[in-house]
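Shown here is one chain on its own, the form predicted alone, set out as structure tokens.
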Amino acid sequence: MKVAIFDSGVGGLTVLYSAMKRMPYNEYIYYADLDNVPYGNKDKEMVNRLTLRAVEQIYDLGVNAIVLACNTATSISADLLRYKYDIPIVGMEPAVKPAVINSLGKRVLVLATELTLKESKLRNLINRLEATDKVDLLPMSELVDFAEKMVFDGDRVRTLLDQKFSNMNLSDYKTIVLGCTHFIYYKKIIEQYFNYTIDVIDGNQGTVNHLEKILQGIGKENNSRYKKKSVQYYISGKIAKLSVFEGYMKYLEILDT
């Protein structure tokens, strides 16, 4: 089986870690758009742009899935896409209305990029749950241009983290949800500014879980040809090298143990 995850830059790394944890024999393509990322703080013409013209390139690999891992790229182009492909097109969208279930009358937090929080998408979602009156909504695209310089941690996210909070009631929070793939990078950091007494939820499970039965369902599930986790990097259209994303994927280890 042939899957491809795609994302603007190295935020997808943490559900190609995820998908290759629970089906480490299929072959997989990682796809960051480099050259132009990030995606959250263009407009969405731009954004759908940049997704229409990579998920060609991903599709004339001959994969039989695409993952977007990218909210923003899926809250604006996963409905077109989806309409002009055959195979299953897989979409990240922040896990809300797991965080409601969750809060237990207490206020939910979604972190995003500003195009994401701004989309409709999220809206419709947050009204279908009933509740407008316990989400708040708070732009990080900040940490994506962190996370794309290896910047975890230090005085320059902790200094980002504290202006972002500080006029914030932290404790009238239950559940905190990273609505981009690149924040997971940061969330033992975002636990400890909630001394550790908050839920924080992201998509990437959910997202695996459902591209495990995409999998099951077409019948092309593969156990025996690939031995070893396979995956090959693209930048932008061309052919990478794994040391260009190695140090993300240690890191990943890292934050799993």
Given for the second form:
Amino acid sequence: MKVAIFDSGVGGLTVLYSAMKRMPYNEYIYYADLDNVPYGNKDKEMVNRLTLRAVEQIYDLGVNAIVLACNTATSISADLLRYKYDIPIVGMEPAVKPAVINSLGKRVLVLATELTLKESKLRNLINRLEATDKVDLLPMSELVDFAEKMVFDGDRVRTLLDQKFSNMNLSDYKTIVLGCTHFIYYKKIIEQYFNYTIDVIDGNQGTVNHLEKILQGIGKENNSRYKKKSVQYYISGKIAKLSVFEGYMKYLEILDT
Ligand code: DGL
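Now that the form predicted alone has been shown, please provide the structure of the form predicted in complex with D-glutamic acid.
Below is the entire complex, every chain and molecule, led by the chain shown above.
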């Protein structure tokens, strides 16, 4: 199967990494809209336009499924894209449901981009779970910028976490939800920051599980024929070299050990 994974930037590589680990036999396309990253502080219409354009280019590559490995693009454009295209469009969903279940009466904190936090998709999810009085939202777009610049730890990251969490009563919280794929690079640092007293969860595994089921459903090829673990990278419509992203994939391997 040929699967495309799309993000504004390098956040979706975290989904690519998990998908390749689970389904190494697929052929992957990774499309990063680096000319336009970040999406999270743009207006809705602009993000919709950029996402539609990227998906149009990806679709023309003849893929079996497209993963919107971007919570922001999913919030804005997933429904429209599913209506428009005849192939599965898999989106991200912030792991609020497992977080609420996990938190046993304590509070849940969702970290995401400004736009994801503003959008009705997340609000509706929280309403459906009847969890409006248990969930707090905190924008953290600065981490998108850090990830794009490969700033994964050090003083700048710790200072940001200090600033962001300084006004909060942290003992109220049991679970933090990473509602942006760029934030996965900071999962360990955030866990460490809270001395492992708060669980930090994300939607990546859920998305990969969902993708696997969908591909099994399409199942027109014998997966065992494809044992090649290939990825073709694209940056805003143009073929890109692996070397642009190699450092990220290596870092994800280190985080995974
Ligand atoms: N990685 C994306 C997300 O999950 C987008 C970040 C951005 O471009 O602002 O929201």
